[in-house]
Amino acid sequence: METMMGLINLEHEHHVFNELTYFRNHASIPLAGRYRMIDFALSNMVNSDIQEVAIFTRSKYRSLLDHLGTGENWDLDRRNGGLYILPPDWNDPTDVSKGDLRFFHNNRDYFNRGKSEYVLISGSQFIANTHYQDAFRSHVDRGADVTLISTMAEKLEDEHTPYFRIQADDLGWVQNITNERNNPMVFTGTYIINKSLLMELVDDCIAYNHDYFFVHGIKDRLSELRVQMYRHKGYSAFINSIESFYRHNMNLLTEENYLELFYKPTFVRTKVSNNPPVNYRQPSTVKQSILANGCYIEGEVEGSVLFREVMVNEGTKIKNSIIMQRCKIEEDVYLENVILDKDVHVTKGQRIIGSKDKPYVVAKRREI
C-alpha cells in the first residue's frame, strides 16, 4: 500500500508576531485555550496515516521541544518512524545550499530511510481539522507529481496576502501559481510530492543557487511538471500576525466555528496536562467564553478565551481578550482586547483597553 512521509517546514512562514515571538518561534504559539499553532499540521498528518513526521525549525525551538516531547499525544513514539525534530546543521565546509534547501540537503538521511515513496509537506500557519488521505489517493490515481492543497477564502483579509494564489483548469491540473491578491483560491502551503522528485528538485535548485525549494524547485517549473489541485472544503483560518491571531481566536467562540473545527471524527491532537476542572467562585460569570482547565475563576470573563491556569480575582472583568497560561490578575482590573502572554501578573485596579484591529499585547512574564 502507497504511504506518505511528512514534513512541517517552518523555514520559510511569514509572520509578525511581535511579544508572541520574543521567546518562542511561531509554531509554539498557544492558541484556543490548550493548543499550540502546530499542532493542526502535525494532527492533520497523524489523522492521514502517516507515520513519520520531520520539523524543519532555525531558531526560538526550545518551547517547542518542550511541547513535542517524543511525539507520544500524537502517537508518534514509535520504534520505527516516529518524530523528528530537525534544526539546522551546517558543518560540512563544501555545503555551498542555502534557505530551506540547506535543510533538506544536511537532512537527506531522514527522506532516503523513510520507506514512504510520497512526502507529505506543510507549514503551521494553516489552521484547519482535515486529511489529507482523498487528496494523496488522487496524487497518486492521477500520476501527479505535485498536488497543492488550497482552499476558497470567503472573504479575503491581510492574512491572505503573503500565499500564493492557484490557477486550475476545469480538471484541477494547475496553470499558475501568482501573487493575485484578488484571487480567492489560496494555497494553504501543503502539498504532496513525490519523494525521489523532491530529491531530485533540490539537487537541482541547489546546483543553481536557489534558497526556497517550493518556489524555484515548482512554481517555476510548473510547465514541466504535472501540478494538480486539491480544494479543502470546511472551517479554516491563517495565521500570520497578532491581527490574524487576535481574529480567530474571537470567532471560535462562535459555536458554529468551534464545533467544525474541534468536534470532528479526525480530532486536533495536543500535549496531555492533568489540570482540575475550572473553579467557579462566587460572585463570578462567565458569557461567550473558551476556560481550559485548572482556571480560577471570581470576577467576570465575557468573550474570551483563558488557557489553563488563569487565575481572575474578584471585581475584575476581562472582555474579549487572551489571556495565556498562569496568568494572574488581581481584584478590580478591566480588560478588554487585550491578549496576555503567559505568567503575567496584572496588579489590582488595573484599567488597560486595546481596540479590536491592534489588541494591547503584554509580553511573557511581565508585572504591569
Contents of the next structure:
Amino acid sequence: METMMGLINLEHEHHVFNELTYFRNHASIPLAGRYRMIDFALSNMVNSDIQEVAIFTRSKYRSLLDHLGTGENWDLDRRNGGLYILPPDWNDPTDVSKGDLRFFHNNRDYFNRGKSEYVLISGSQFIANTHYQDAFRSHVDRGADVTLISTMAEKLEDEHTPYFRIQADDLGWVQNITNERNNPMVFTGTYIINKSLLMELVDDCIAYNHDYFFVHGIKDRLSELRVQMYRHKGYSAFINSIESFYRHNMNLLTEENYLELFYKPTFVRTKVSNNPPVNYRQPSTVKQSILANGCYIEGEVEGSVLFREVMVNEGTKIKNSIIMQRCKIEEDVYLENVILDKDVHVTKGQRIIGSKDKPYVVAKRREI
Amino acid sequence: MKECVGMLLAGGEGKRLGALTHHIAKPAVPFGGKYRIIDFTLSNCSNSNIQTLGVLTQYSPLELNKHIGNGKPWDMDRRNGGVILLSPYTAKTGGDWYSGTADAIYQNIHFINQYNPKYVLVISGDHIYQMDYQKLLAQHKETNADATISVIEVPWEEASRFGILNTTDNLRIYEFEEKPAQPQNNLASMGIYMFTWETLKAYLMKDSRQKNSSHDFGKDIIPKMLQDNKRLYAYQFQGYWKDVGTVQSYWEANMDLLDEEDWGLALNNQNWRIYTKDSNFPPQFIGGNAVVNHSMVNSGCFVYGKVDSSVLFTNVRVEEGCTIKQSIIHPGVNVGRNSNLERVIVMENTEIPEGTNIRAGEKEEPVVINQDILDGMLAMTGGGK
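Switch over from the form predicted alone to the form predicted in complex with the partner chain, please.
The complete assembly is shown below, putting the previous chain first.
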C-alpha cells in the first residue's frame, strides 16, 4: 500500500509577529484558546494516516519542544516512525548546502529510513482542519511528480501576499507558479512529492548552490516536472502577522466558522492539559466568546478568546480581545482590541484600548 | 520492595444512585464537569506518591477499565508497579466474586505480596475529598499502629448516620459503632484505612475461614482487631469529604464544587490537582445571548441560553431560550430551545426536545433522567411536566 511520510518545514516562512515571537518561533504561537499554529499542520498529517513526521526548525524552538513532547497527543509516540524534531545539528565537514537544503542534506537518514515512497511537505501557516487522502489518491492516480495543495481565496488580504499563486489547466496540471498578487488561487505551502524525486532534486539544488528547495527544486524546474494542483475546499486561513492572527481568531466567534475549523472532519489535536472546567462566578457576564478550561470569570467578557487559566476579576470588562494562558486581570480593568501574550498581569483599574486594525499587543510575562 | 501499596475498592454497584449506575460502576459516574468520582482518589494517590495501586473492580467495569487504562493521566504508568486493575478471577482451586471488601483484598494477597510492602492503604473509589495519604502513613508509623483509620468530625445530630469511632484522648480507638442510635462521639470513619501488612494479612486469612463472616472491613476485620486489643488509631482529617452514595448527596457534592473555596476543595490547586483522562474537545463557545452565572462549564459546550448554578460536562449544547438551574448535565446532552430544567441530573447523550420542562421542588430529591426515562415522561404528559 502506498503511504506518505510527513515533513513540516518552518524555514522560509514569512511572518511579522513582533511581540508574539520574542520568545518562541512562529509555529508555536498559541491560537483559538488552546491550540498552537503547528497543531493544524500536524493534525492534518496524522489525519492523513501519516505515521512519521519530521519538523525542520531553526531557532526559538524551546516552546515547540515543550508543546510536542513525545508526540503522544497526536498518536505519534510510536515504536516505528513517530515524531522527529530536527533542529540544526550540522556536523558534516563536507557540507556545502545552504538555506533549507542544509536541513534536507543533514537529515537524509530520516527520508532514507522511512518506508513510505511519498512525502507530504507543509509549513505551519495554513490553518485548516482537513486531510490529504484525496489529494494523495489523485497524486498517485495521475502519476504526478508533485501535487501542490491550493485554495481559492474568497477575498485577497495582506496575509496572502507572501504566498505563491498557481496557474493550472483544466486537468489540474500546473502551468505556472508566480507571485501574481491578483490571482486568488493561493498555494498553501503544502505539497506531495515522490521521495526518490525529492532526494534527487535536493542533490541537484545543492550541486548548483541553491538555498530554497521549493523555489529552486520545483518552481524553477516546473517545465521538467509533472506537477498537479489539488484544491482544498472548506474553511481555511493563512496566519502570518499580528493582524491576520487577530482577525482569524475573531472570525472563530461565529459558530459556523468555529464548527468548520474544529469539528470537521475530526478534532484538531493539541497538547491536553488538566484544567478544571471554566468557573463562572457570581457575577459574571460572558457573551460571544470562546473560553478554554481553567478560566475563572467574575467580570464581563464579550467577543473575546480566552486561553486556559485566565483569571478575570470583578468589575473588569474584556472586549474583542485575545487573552492567552494564565493571564491575570485584576479588578476594574477595561481591555478592548488587545492581545495579551501568556502570563501577563494587568493590575487594578488599567484601561487598554487598541484599534481593530492594529490591536495592542503585550508581550509574555509583562506586568501592567 | 515498596513501602506502601494502595488498594482501591471500586467494585461497588451504588444501588442508591438509581439510574446513574444502571450501566456503570459507581466510581465511574461522571462528576464535577469533567471528572469521574474515582478521579479524586486516584489523584490523591498520585499526589501522595502512592505509586503502586491495585484497583478492585467487579460491577460493570467496562467504563472504569477504559477510563483508567494504563494510568497515564495520574502518572501511574510505571514500569515497576503503577496502577493494576484487579477483577475477580478463577484459578485451579476455583474462583468467586468478591463477597465483601475484606474478601476482595484477601483474594489479592498474592498481588500485594509481590511488592513485599510494609503497609497497605485501603481506600474506596466513591468519595470526594483531597487528602495526603503520606500524613496518614506518618502518623501510623509514629504511633506504631496496626491500623489507622481516617476520621472526620461530623455534626452531632448527623453522627447516627455514620460509622462512629470511639477513641481515647490520644485517638486510640476502643470501639467501633455502625450507625449508633446514641452516638458517644462524632468522629466518623471515612473508609480510609492504613494497615501494617503483616497484621492485616493474618486477619484476612483468619476471616476467610469464618463461614458466618460478611468479609467486610467495617463489620468484621476492624471489630475483630479491636477485640484482640490491637493498636488501632484514628487519624483526624480536616477538609472536605463527601460520600456520594445517594442522588441527593451526588447532587450536593456537585453543587459544593461551585463554591469550592468555601469548602476547601481546589480542583485547580497546582500542588494537588485532580487529574482525569482528558478529552480533546475544543474550547467552549458562548453565544451572544447566553447568560452563564455561578456555574462550571467544560470544553466542547455550546451555550446560547441561560445557565445558573449548574455543572455542564463536555460537549453539551444549550439552545436559545433555555433556562438551566441547579442542574447537572452529563456529556453529549442537547437541550432543545425554550426548555427549562431545575434540579435535574441529565445523563449522557440525552436529547431533550424543544420546550421540555422538568423540575424538582426545593424539598424533593433532584430528578435523574436519561433518554429512556425522558421518553417515558414525555409519552405520559405529551410534553412538558
